[in-house]
Structure formats: C-alpha cells, structure tokens
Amino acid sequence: MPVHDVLIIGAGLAGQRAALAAARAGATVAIMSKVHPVRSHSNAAAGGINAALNPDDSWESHAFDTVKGSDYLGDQDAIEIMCREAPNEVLWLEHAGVTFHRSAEGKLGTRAFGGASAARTYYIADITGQALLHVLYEQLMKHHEQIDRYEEWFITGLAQDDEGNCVGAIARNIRDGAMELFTAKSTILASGGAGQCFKPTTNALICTGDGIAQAYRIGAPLMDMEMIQYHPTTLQGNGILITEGARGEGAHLYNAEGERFMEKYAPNKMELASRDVVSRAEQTEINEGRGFPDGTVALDITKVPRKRTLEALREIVNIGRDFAGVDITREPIRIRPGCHYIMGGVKADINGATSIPGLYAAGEVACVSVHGGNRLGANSLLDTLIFGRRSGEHAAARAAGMPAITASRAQVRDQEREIADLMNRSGGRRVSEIRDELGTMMNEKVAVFRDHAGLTEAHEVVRRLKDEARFATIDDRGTVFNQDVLGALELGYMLDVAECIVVGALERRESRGAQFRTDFPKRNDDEWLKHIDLSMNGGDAPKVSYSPVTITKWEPQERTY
C-alpha cells in the first residue's frame, strides 16, 4: 500500500500549497484528487487575492473589514495570522511566476472589492484563480521526487487506527475502479466546498461537500455551517458567475425601474458593500416587485470604459455572448443572487488541525474562521493559500516526530462491499433525480432569506432524501470511468452536509452575516454571538453544541456600510 508521511485530499490552491509547504519542510508527500490538478474549483475565483501591501494600507484595516465583514462572527485571532501574513504570500505568488496585473508605473496594481476601506485586491484580468492555479502546479512538477500525485482518485472514506486517529484515506482509481488504502502520518483535506447542495450554484459539478462528509462522518465536529454565501450577480437559471470585478471597476445595479437601488440600502459603499448586503439589496427588489419578470435586475458594465471592460473583464464578455446573448460593453446583463461560498466546514485551528488527531483541513472544505457570517470577495484565495501552507508546515512537522504507522485493509474491504452493494441495487429512484430535487429545494427554503416554517420543511425533505438515497439504482455496473458510482457516492456527501446546513439555519434563532431569518430579523449578540458546532450523533440529527467566538480588539457594532 502507498506509504507518505502527508497525504492531501484535493489539488486546488489549498491542496497544492499545502503540498509545496509540506514537500519543503521535507515530508514525503501525496496529493490526490478526483479531477486532474488544473481543473480543480479554484479556476472559477475570478476577482483577486486581497493583502495589505500598499504602504497608504495595513494589516490591520484590511482584518477590520474582515471582522466586519463577518458580521463579529469570525474568529480575530485567526484573521490577524491571515491579514498580517498576506502580503508575504502574494510577494511569494509573484516571485513563483504569477502575472500579476501592473499599473502604469510598473508597480502591482490592484482593484477596489465589497467591504474593503482600501483598494487591495491583487488580480490578473478576471483569471485570477487560473493563473494561481497553474503557477502551483508547475512549482508542483519542480518538487516531483518528493510528491507523488495520484490525479482522478476518489476519496471513498478516511481510514482510522483503533485509538481513533486519522491515519490516511480509502480511494478508488476512477480509471479502473480498483480500491486502494493509502496511509499517512497526516492526512489533509483541501477538497473543496458543497455548493453542489444547492441548484442553480457558481461552483463546479466537483463541488459535493465530500471532505466536509468524510471528517463529520468519523466524528470531527463542523461550524458555522448555516452560513451559505449567496454572491449578488449570478445569471438567472444557470447560475454562472459574474466576478465581483465588475462591480469593482465600477459596474452599476439597476432595478426594473431604472433605479439605482443600492442607494437605500448602503448609501456609502453602493455595489461594493459586502456581498450578503448586496444580495438581500437584490433579493428585496425582486419580491416587492421591482425586479424585471424573470426575477432578475440589471447589472451595467457600460458605465466602465469599453477599453477597461475588455482588458479586466474579459472572460465575463464571454460569458454575457456565450450564455445570455448579452454584449455587456453595450447593455446591462440580467443577474440575481446565487449559491456560491460556504462559510463554515470542518472546524479548524489556526494550523488546520482539527478535533481528530492526524487530520488537517484547509481552504473552504475548513472552517478556521475566518469568514465568520460573510466572506469578504477576494478572501477565498487568501484563505486557500495561507491555512494551505500553514496546515502543509504543522502536517509535516507532525509527521517528523512520529514512527510509522499501519493500518487495517479491513476498512478497503468495508468499502468495497458498500459500492457492490450500490452496484446491485435495483427499482430505487434515479441519483439524478434525488440530487436535482435536494438542489432545488435548498435554493428555495435555505437561500438569501429563511423562517422556521421552511428549514423545517427543508429538514423533512432532506430526512426524506437520505431514506431514498440508500435504495438509489444506478444504470453503469462497469468499472471504468464509472461516474454513476462516483454521483450516488457524492448524493451521500451532499445529504449529510444539506443537513447540516439547514439544522445550524434552524437552531441559529436571529440574523447575522448570510444568515437571515424573517422571524427573527436583528442580530442578537447576548443570544448568539457563538459559533454552531455540528456532530455525527448517530442515525438521529446533527448534535448541536457551541463554542465562543475570539475577539482580541474589535469588539461588536452596528454594522453599516
């Protein structure tokens, strides 16, 4: 069986900078994930990595506005490591061959984003995820003699010794479908968010929540799981992403009245108030009427020079031709609010180790917080990249200090038998079927605005879902390249994590950063200025505990933008 002193579940930012951070502490390392590197969900961040490294900014305003941002829901401690350690990590980016945009002077130039008091966010056009993406990669071949990359593996379950510690993973090689045990001293998810939930979603089809399962399943509690991040400009039906980046260069919102809305719900920062903001600015219009039929408003472009739109924005012309019909040099483009980001994950400390001794996680498969309520844009790959390399380092020196280790292939035989058992299954609802029905529901009863009433029916119909999943018939009874195995495998991850989302919506009782219940519509910090821990509590729900947010300077106030 493959033996590594790290193993790293997930190749995106998180993973592949955990992996370089790992590999250069000296650890042997393996990085697996179940689509090639490249093509990981990281490609879809669009805007920019924010850091304070212009000399007029500082750390500290920059995690001011994050604490802000989060609604007090972030943890300070952990905001302050990201905030004070970004401009070294986008120093570092550019000396490993990252393309940063410059300005005229030749100096890194930046963009203004929602929530910030200062431009700092640090792009290429609106790649910026890409880009990254494949300069980790390359620095990833340079370092090929201590990583070994097992590209379309699919994580089946985490393996555990007898004294319950994580001690690597079970994966199946979706080229031939065979089972392998692959041990490690430290195993690390980077595998991504749960978008997938919910339909229509920016987030790839890869996006099923699987790292966020696999470490609830085997008893590591998650956080902050109700706060489910709608972006505000998202195209109607299919909900691809229109970057933050528009709004940034200096696009206008609309209402079908030709009102420019944002003036009434944030009369200082307009269409760059922090996005939950936005959103719910958004959404307001729609339900009173002032949306246009399809529930849609207008974003204009054309208020930025067509030069600068075509130059910074390039993908989103792209996308306005390719799937709305739209030149959006010369017209407003329909958008409405949409699934993107989820806030809360796998509960983590400032090193990504988590509850479960041997396991680490990282980017938005984690939960450290440092996004509290509400992700700032432009933090998500500042998370991805800090908390990536910082759980690479402590993961290695973990390993470091330890013997070897072994593990039972009895936990591969488990496995084995589930999948046959998934394989003969017969007269049960289509996968398909189930996850399109859990998808449209979640955006229904679990979006921009919540009561009692909805989570309640959303909670019946994920109990309902889970029942159905386990009699799920797939038509593939192959081995090679079997997506149908992998799809009813994913629905699994999709339902605990759906689950999870919708008790922590139910049992947080007021409003704060994504989270907004109609039945209770203020903020209420003597009740539940905490976090919502989650854990496996059997075959019942979720069992709901809390722990304390940190503050170390900015103590809550009325947030206002």
Given for the second form:
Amino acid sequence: MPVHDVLIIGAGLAGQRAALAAARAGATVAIMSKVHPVRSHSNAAAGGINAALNPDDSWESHAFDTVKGSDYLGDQDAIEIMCREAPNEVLWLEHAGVTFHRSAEGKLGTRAFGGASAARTYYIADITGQALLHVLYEQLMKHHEQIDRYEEWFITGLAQDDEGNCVGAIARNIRDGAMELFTAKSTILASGGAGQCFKPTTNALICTGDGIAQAYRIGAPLMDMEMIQYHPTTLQGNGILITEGARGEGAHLYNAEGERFMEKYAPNKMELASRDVVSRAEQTEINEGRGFPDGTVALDITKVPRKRTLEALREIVNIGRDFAGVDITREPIRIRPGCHYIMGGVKADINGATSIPGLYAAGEVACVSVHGGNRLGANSLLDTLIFGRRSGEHAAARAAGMPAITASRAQVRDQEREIADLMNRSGGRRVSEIRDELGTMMNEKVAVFRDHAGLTEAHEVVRRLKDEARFATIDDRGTVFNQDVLGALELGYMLDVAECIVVGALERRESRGAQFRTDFPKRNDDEWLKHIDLSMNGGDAPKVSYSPVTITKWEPQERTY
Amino acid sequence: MPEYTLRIRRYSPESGEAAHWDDFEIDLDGHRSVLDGILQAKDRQDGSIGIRCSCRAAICGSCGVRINGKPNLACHMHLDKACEDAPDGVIVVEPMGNMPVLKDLIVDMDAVHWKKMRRVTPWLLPDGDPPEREYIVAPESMIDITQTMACIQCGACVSDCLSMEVDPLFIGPAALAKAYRFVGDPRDGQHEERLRDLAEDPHGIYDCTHCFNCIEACPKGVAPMSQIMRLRRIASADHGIEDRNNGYRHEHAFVKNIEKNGLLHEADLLPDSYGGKFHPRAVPELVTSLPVILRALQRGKVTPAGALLHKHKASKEVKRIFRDVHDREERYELNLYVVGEEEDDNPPSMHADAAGSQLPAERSPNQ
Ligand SMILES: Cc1cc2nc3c(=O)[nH]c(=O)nc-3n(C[C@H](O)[C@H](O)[C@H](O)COP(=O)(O)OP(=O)(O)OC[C@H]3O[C@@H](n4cnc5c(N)ncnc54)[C@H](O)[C@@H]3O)c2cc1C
Ligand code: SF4
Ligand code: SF4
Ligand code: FES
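Swap state to the form predicted in complex with its partner chain from the form predicted alone:
Entire complex below, previous chain first.
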C-alpha cells in the first residue's frame, strides 16, 4: 500500500505542474496516469498560452477579455488570479527549458488569438502543448527522487475514510491487472476532460471524464456542466482540430457562396471573435443552406504567407495532408464546429480545493470557474498550469500539518468485485455500441443549438444507456493490458458526465456562452447570472442547486465582437 | 464501403500460446487510418486486441507499430496506402522491433526507449540562476531545436535501428535526438560535458552506422540520424573532443576521404581512421578489422583493384560543397521549421522524406 503526502491523478499539464509544485514545497509525491505522461491529451494543444507579459499589455486587459469571453459567468476573483500570475508562470516555463518562439531581438514572441484585445499568446510553432508537456516531463525525470511516477495505472475510484475525507485512490496496474490502494493526505484530481461523450470530438480517446465522475460519485458537486465548447474549425468525420492559430495568423472563413460571412456576425473581430460566436455563425450558415453539401464551410489559410504557414502552422499542414488530403497552403479546407472542451467540471475554489476535504481538482477536470460560459483560446493551458501549481502548493501545505491517515482496504475489494462481475457477464450489448450511440446522440441534441424537446429526449436516451451499460459485455478476460475492462469503466464515467451535461443544459433556460437555447435565445442576467451545481442523488438524476457568480470589477454588459 | 483485411500479430503472455496471426475484415474508407481499422476490429469483433492509442492524430506517440514490416504510427497510415504496399493486399500489423512485446501490439517502451532517454540527462542544466525575465537567445536557435522538440517519443526509430539490433546498449536515435535538444539549446550550460559523455560512451554518438532507418521511420521529421551527425560535428569541430573509441578520427577520416575522392573510398577509410596506413596505431587495428574489409570485398563494396589504386578523385562540385560548408558561419541547418523562401518554386516538402533529401551528399556514396 503506497503512502504519500500528495497523490496526483493524471499527468497532463495540470497534474505534472501540481507534482512539481508539491515536491518543491517538500511533500512526498506520487503522480499517476492511465497512459504514459507524455501521451496525455495536453500534448494536442497547438495554439499557445496566454499571458500579459508585454510591457504595453496588462493583466487587467487579459482578465477583462476572459470575463467577456466567459459571457460573465466566469468568477472574477479566480480570473484575476489567473491573469495576474500568468506572466510569471510563462517565465517559469521558459526557465525550465520550454523552447518558446522568439522575436527578432531574442525575447519571447507572441501571436494573436480569438477574443483577445492584444497579441498575448506565447507559443512553440504549433506544438505548444506537446513542447510544454515534454519539458515538464523532463522536470519530472529530474526530480525523480521526490516524485514517484506510476505510469499506466488506471484509477478506478477515490478512497474515503469514515468522516468523508478523501484519503487517496484505488488503482489498477494496467500491466498486470493488480489493484492497489494508494493513500495520501491530499489527493489532486488532474484527469482532464470528457470530450469522448460526443462523437466526433477533437479530444483524444482517453478523455472520458473519469475524474469528473469519480468526484461526483463521492459527493463532490459539479458546476457549469452545460457549457460545452464547440470549436469552430474541426474536420468533418473524424473531428480533428485545425488550431485557432490559423485564424490568428490571418486565415478567413467563407461559406459555399464565397461570402466572408463573419462580416454579418462579428464585424469588428471577424474570424477572431469568441469561439461560441464563430461556431454559431458557421452552424447558422450551414443550417440555412449556405454551407457545402457535407455540412461544412471553408477555412482559407492561403491568405497567410506560405513561408509563415510552413514555419508556424506546420502541424496543420500535416493534418491537412494526412487527415483531409488537402494542401492548406494552396487551397481552402472544409471545416465545421466540433465538440472540443468542457468548461464545467468538479467545483473547486481558487486553491483547487473541492467540497470534499482532502480532494483538490485542477485543469480541465475542474471548474474554478475561469472559463464560465466560454473559454478563450490559449486560456486553458494557462488554467491547467496556474491552478495545477496552486493546488500542488495547497495540497502540500495541508499534508504538512497532518498526522498519518488510515484507509480501509474494503474499498479495494469492492472495486475488485465490480471488475470481476464485469468480466463474467454475457449476453448484453457491446460496450463500444453503447459508447457510439451516446456520442452520436449527444452531438445531435446537445450541440451548438439546443432546445427543450431535444434535451429531454437526450436525457431519456442517457438513462436508457445507463441501464444497458449495467449489463454490457466485453471480450477480454485477461489481466495483462485488459483495455476492454478499462473501456467498460470509462463508459460508466461518460454516462454520468453526459447526464450532468444534459441536466445542466435543460436547467439553464437562457442563452449564454456556449449554451444556446433556441427556445430561450436571449441572455437573462436577472434569472441566470448564476452557476448551476449538480450533485449525485443516488441512482436518480442529479440534484440541482445554484451558486452565485463572483463579480469584482466588471459588471455584465452586452457582448459584441 | 471498401473492405480491407488486417493481419494482426497476436501474443498474450497469459494464454501460454505462442504468438500467432489473426485476420480481421473491416469496412472503412481508404483514407481512414490503420488505427481506425484496428479499432473497428476491436469494437466489433474482438475487444481483446491490445494496442496503445489516444490522439488518433499523430501527436501523442502511442500507436507505434510495424505496418507491412515498416515502423510507423497506426494512426498515420491510410488504409488504401497500406493495402497498396502490402504484398498480397493483406495489411500486416505487428509490434515494433528492438523492444520486448507485452501483449499483441504493445511493447515495453520503458525497458528500452525510456531507459535510454534517461541516459542522456534529459533536462536543461543552465549555468547559475535564471535571469529576471526570459533568457535572450537567437530566434533561429529555438526554431532549430524545435525540430527535436517535435519528437513524440513514439519509438518508431528505435524499432528499426540497425545499430541497436547489433548493440542493444546503443543509446539510440530518439535519445540522441533528445540530447541534441540540449546541446543545441543556448540556455544549457553543459554542452561540452554532454558531448564528451556521449562521445566517450562506446554506445554513444559514434555507435550509429548511418543506416538512415530512423530518418525514414520518423513520422515527425525529427531526422534523428541528422541530429546525431550534428552532435558529432559539434563535438569534434567546436570542442575538439577526441574520444577513446576512435569515433572522432573515424568521422574525420570519412569526411576527408570523401573530400579527396568525391565518393567514399572504403579501402582507405579504416587506415585513415587510425592515422593513415603507415601509422603504427593502424597496424593492430587493421588486423582486427580484416574481417570487415573481407566482408566488404565479398559484397563487392571494395574491389581489390579499387582498394589499391585511387580511381576516384573528387569532382570540383564535391570540393565546392566542402568549401561552402567550411565557410558557412551559421550552423543552423535547413530543417522542418527553418524553411525555404516563400518564392521558392520547389520548397522543401513537409514530409519526413524531406529530411532524408537534405542529405544526398552523405547518402550517395553508399548507393
Ligand atoms: C486538439 C486540442 C487543441 C487544444 N489547443 C489548446 C490551445 O492551443 N491552448 C489552450 O490553452 N488549450 C488548448 N486545448 C485545451 C487543453 O489542451 C486542455 O484543456 C488541457 O491540456 C487539459 O489538461 P489537463 O492537464 O487538465 O488534462 P490532460 O492533459 O487531458 O491529462 C489528463 C491526465 O489524466 C489521466 N487520467 C485520466 N483518467 C485517468 C484515470 N482513470 N486513471 C489514471 N489517470 C487518468 C490521463 O492519463 C492524463 O495523464 C486544446 C485541446 C484540444 C483537444
Ligand atoms: S542511422 Fe544510426 S541511429 Fe539511425 S537507425 Fe541507423 S544506426 Fe540507428
Ligand atoms: S525521433 Fe521520430 S520516430 Fe523517433 S521517437 Fe521521436 S518522433 Fe518517434
Ligand atoms: S494515436 Fe496518438 S500517435 Fe497515433
């Protein structure tokens, strides 16, 4: 039974940053991930990371853009912290070895990004997330004496003591199927998003909302779950992302009639309006028959000088070639809005603490909430790092003052039994079938435009799929790399998360940020300038409650771009 | 929808059975990836097929396998292309080489790839405390090492490294490319120590046999062999590191040989590496190397006449290339991030083979 001061679940940017911060604060640390850390989904972030680091930029301007981008649902105290601490974080990364793009004078250089009033996005070609993740992993290897790495271990649930404190987690070693209880004085969830609830999605196959569901199951409330970001530029079919960096570099959007349609929707910011605005514009064009027959519009990157594209957008040159058969430097590429990011998650405060003592959450799994109704491009990497670090520091501080803890192995036996049952079942639907039905349905009914009828139907489908999942069957009965078992557990998490998304969307009877209700098309600050919190309610639909939005400096205004 | 057959190599350590092949019929568009095919087989037919995968977009580096005998990412190879390459139309998928197989297509990366990675002290070692703001460095230097930062640690290069097959202790292409990421980084304060370490290690930078497999295998255009050659050049030219293993002199002899002859004149190479045919150091070494020379003779690489008579003389063109390179002050090389001018009619293509085509001068002698 491994014992640590701080256990970190997930080794994306949030988890790795938390581990380094906790170790620096003197804690013994374990970091655990179901895939090797550098395979975490953070590596897919192409565009960059925001920080008001230039002398002529200011954190207030960054904060205001974020507040406005969030459609005033973001908590302004948290946003202030994030934007204030961003410059130092970027410098910390640079000192740790990140190979940031430089200006001609050799200083850090920036690019423009959507929804921002200044060019404040720092980047490494279009492999920003990958470069950050790999450099943090270099640091994890460097600090191997303080940080134990458990690579390819799958967390199946969080452990609690009799008082309800979180005291660690139960994990399955993917290599040999052994189950182990990891105890820790503080546990940090950093297990990423849940994009796989939708099909297609830009998210990796591992983004199945495990941590969101695991926290929910031990009673932690979730917040802003209805806020699902549809990214304006994804490939038809497989959902692969074309980074916003393309528009940042000057690419334009056209409908099938050759019109640069953003002129109608965001005459000032055009293609660089907030993502929710651009995605809705595209979907409107497509729905009203001005898209291409395959339900897409065109992104024209040939506007960007070829040399610049090859230098700064190389990854999407490759993606265009490999996944769409298009040379983006010579012809437009067909794109559509696609599921990309979950603004909601486990409700956490500015130090990452959740409402369960001993449990912290940071990164996409958490909802602090800095993104509110809509996340700005290049703000998520920042969120993972700032709140990863803060929760690492606070988790270590909490552990420092604590006596040894005890945890019971009974919970391990429960989980072992559950897995044994799963392996012995026969006759039900295949896990993969249920998963595909869920994703396709969510992408139809809980997408850019939503309404009461569609959402109600979506909820019924999720409830039915939950029943079916209880009897779903798998093929693999082995212990070594049994990915079939993990797939079945992940399906359970996805269904819990999907239900919360749908219930949140049904509840919010207004349009704000990523949530657009065709039956309530206006933002309604009088009634809905508040967060929707969801808590587990036995086997029933989640219990709904509300919490206030923190407003410091910026009173809600109408949002135009 | 078109149908394809995947022939997957199966191995389960628990079953007690030997490895075997299973065929799966799948129906998917030809532009979908081999990974999509495997996942369809897994979803519909046999959930126990083991393969690591996550991003589906050649970014996470999980899905390294061999397809029709060649290392690649399963998500980076179209089904129609794979089918074309397959001798009898059946797409053959098997685990990567040079690493132990754990189950089906899953290999033990930790035991080989990551162990080697840790060998090169893979973190920045700056001198002294960091500056108040960022380090000021030439923009080109960051772009230059971004080529090695682009490595996704997939192991495809390790899979087919010829030297590693012969010498499992060879640090190998991916880890040495990672080493260049620090040696090329102006913020690192240990360039010389790193280079000396990698040159002195008998399994280090001079253990690579120039086989080009890693350049061909790499899905991200990292061109590990080119990075190794740069490590060698910097070790010898900038730091004058002469290693115990004679790699430095061998390298110099190689370059001098081509400069002189225009082509690699293999008979001279070994003696030159040891200071010339008549240098005393050359005698015992020549004797131990005799089998190599004999093999070369056998394979027709060296003819007895050619070994004795200098037929080749370097053309003006070759000499000019050498002069150009010697005169060049900048060491940044054309790579995937430092690209040709916009007006170029023939810009370097963005594919891994572009990395190969940067090096015709080194490659042609062996053809
Ligand atoms: C294609 C794409 C491009 C993006 N581009 C940008 C961008 O340019 N700028 C930006 O700011 N944001 C961007 N984002 C968003 C950003 O990348 C993510 O929100 C962020 O990286 C999430 O980081 P994380 O550390 O929270 O989680 P992740 O990086 O997803 O890591 C989650 C970790 O948890 C582990 N884990 C999960 N479940 C379990 C379990 N049950 N047991 C054990 N371990 C588990 C995983 O193995 C992984 O290590 C992009 C997202 C996508 C999809
Ligand atoms: S060129 Fe060198 S490093 Fe690359 S595969 Fe061949 S022997 Fe290995
Ligand atoms: S160098 Fe290329 S082939 Fe080798 S591990 Fe890195 S990305 Fe993979
Ligand atoms: S699945 Fe990520 S590289 Fe293939």
